[in-house]
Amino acid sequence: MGKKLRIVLDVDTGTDDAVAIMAAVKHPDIELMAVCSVAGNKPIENTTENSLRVLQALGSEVPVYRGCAKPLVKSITPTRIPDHGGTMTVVDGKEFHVHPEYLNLPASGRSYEELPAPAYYVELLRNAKEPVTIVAVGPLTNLAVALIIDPSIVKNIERIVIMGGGAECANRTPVAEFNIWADPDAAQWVIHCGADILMVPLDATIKTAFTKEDAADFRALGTFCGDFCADLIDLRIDADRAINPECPDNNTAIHDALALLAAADESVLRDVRRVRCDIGLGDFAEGATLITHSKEFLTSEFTKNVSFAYSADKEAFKAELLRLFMQ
């Protein structure tokens, strides 16, 4: 057996996150050293209290270090203030939420770690004998702030992996997807920090969604995950329908999870290019994936800068987390 991948998973854990947090921890060949926490889908107490509630279901000490409460500056803008993308709708009385206020497991019997999670990241890249990947399936903040506080930090990182962003989808604005609307800046300062950069768009993960016969087929395994990965992919799925009742796909992508499985093994996704890509910082494309197709553009100091991957493989997807949960 090779060396397992030594991985942060940075989240804002949200349904898709606990899908990537169970497969990090049952995956074989990944060491997981951290959870970082960061608002996104939820405020920063509910993020980093649901990924404490998913480690414990799991039986696992991997430390929770808790991140940013705000982005970067889009808070001090008025016009820019973020919500945070849990989005919620009311019928016949019922709440349906795509990311609950807390995930329906125990309330967590240990806290998060004293080291805010940018300051972790400092720590641990300064010190690291060997190269770390990052996961980063929420908004990019506490990565931003750390290689703020020291860009040499970069030396250390063997890839960012991103779940975020889209070449020709989009969720939060007509332009933009959530977790890089929510912190366009913090996005655009990661992605040009000079690491290998993969990034996992929804152009890939809506590629790999699931149903409720996929929910059945998880349920099926008869363990703790299959049973809650299953449950999730049904909230998700009822709460789409509930929200937006006129163009219901009955079917859900566990985005986080895609970019988590490709970290160790990138063949689930398909048609992964070499692009230019920035990030819109204002006004209609703020939030915005920018990916620069002309050659003409393509210049010694305006160059390529992601891996960006286009499509998935959603039964390689599929297959590998039955894989993981079957235990």
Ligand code: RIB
Second form
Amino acid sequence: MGKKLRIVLDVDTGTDDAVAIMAAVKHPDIELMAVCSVAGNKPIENTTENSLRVLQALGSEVPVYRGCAKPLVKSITPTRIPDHGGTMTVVDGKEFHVHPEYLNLPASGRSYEELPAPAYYVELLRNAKEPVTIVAVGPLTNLAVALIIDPSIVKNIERIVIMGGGAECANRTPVAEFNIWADPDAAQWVIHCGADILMVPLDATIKTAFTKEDAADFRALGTFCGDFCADLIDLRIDADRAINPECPDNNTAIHDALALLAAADESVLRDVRRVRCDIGLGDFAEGATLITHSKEFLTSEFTKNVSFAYSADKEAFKAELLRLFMQ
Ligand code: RIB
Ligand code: CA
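Can you return the structure of this protein in the form predicted together with the ligand rather than the form predicted on its own?
Let's see the whole complex now, leading with the same chain.
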């Protein structure tokens, strides 16, 4: 086996983040160096504790660095407090959450590290002897703060794989995907930092959505990871049915795990194109994924800055997760 891929996973755990953490810990070709938490699906206290709970359930001592509790700018605007709208409801007194306050796992027995996540990134990347891959599956605030503190750290970033955005898909506003919408300024900063960027947007993740029948295949593994992954798929589908009773999807995309697996092996993606991408920063376009198609605007200054996955292979994704979770 060749050298392992050194990864830092930046999360807003989160049910699909939890599956990404499990896949990273179980993946034989990944060295999970650290998990950095950020506010997003839930407040920073919850996303940090949930990340610790997943690692504890796996018997993993991977350190967790607690990150930003607020986005760079948006929380200063009183009318614009990021939330993950439309991900919970109450039906007949029963609450349904796509992302529970706390994952249904024992409370963590250890705490997060002293160093805040952005400081961890600066320290790690200033002194890295080998490049590091960062897989960011929540709002990009931590990484943006680190890059603002010291832009030179980009020299030791192998690649940034982002779960976020959508060319023809959105889930938080009519034009924006949640991770990008939650901190659009941070996203614009990160995708223009000069690192090699791979975006795994909703256009790709929704093509790998799992059904309850897929969940049953994970449960059939008879392992903790298989059972917990099946539980999270069922929970997300049940929440969607309660939130959207007129038009339920009856499936759910485990967005973050696809981005994590793509970092290790891009063959799980399809139709990856090099594009010029920017992020809408205001008004109706806030958080939108803006891709420049017109060639006359693509010049030496206005360059293509990201690899953008327009699709993915559900069966390859499912097979890889089943392989990892049979342990
Ligand atoms: O839009 C999907 C993304 O938003 C996922 O990362 C999910 O965990 C939420 O953060
Ligand atoms: Ca997430």
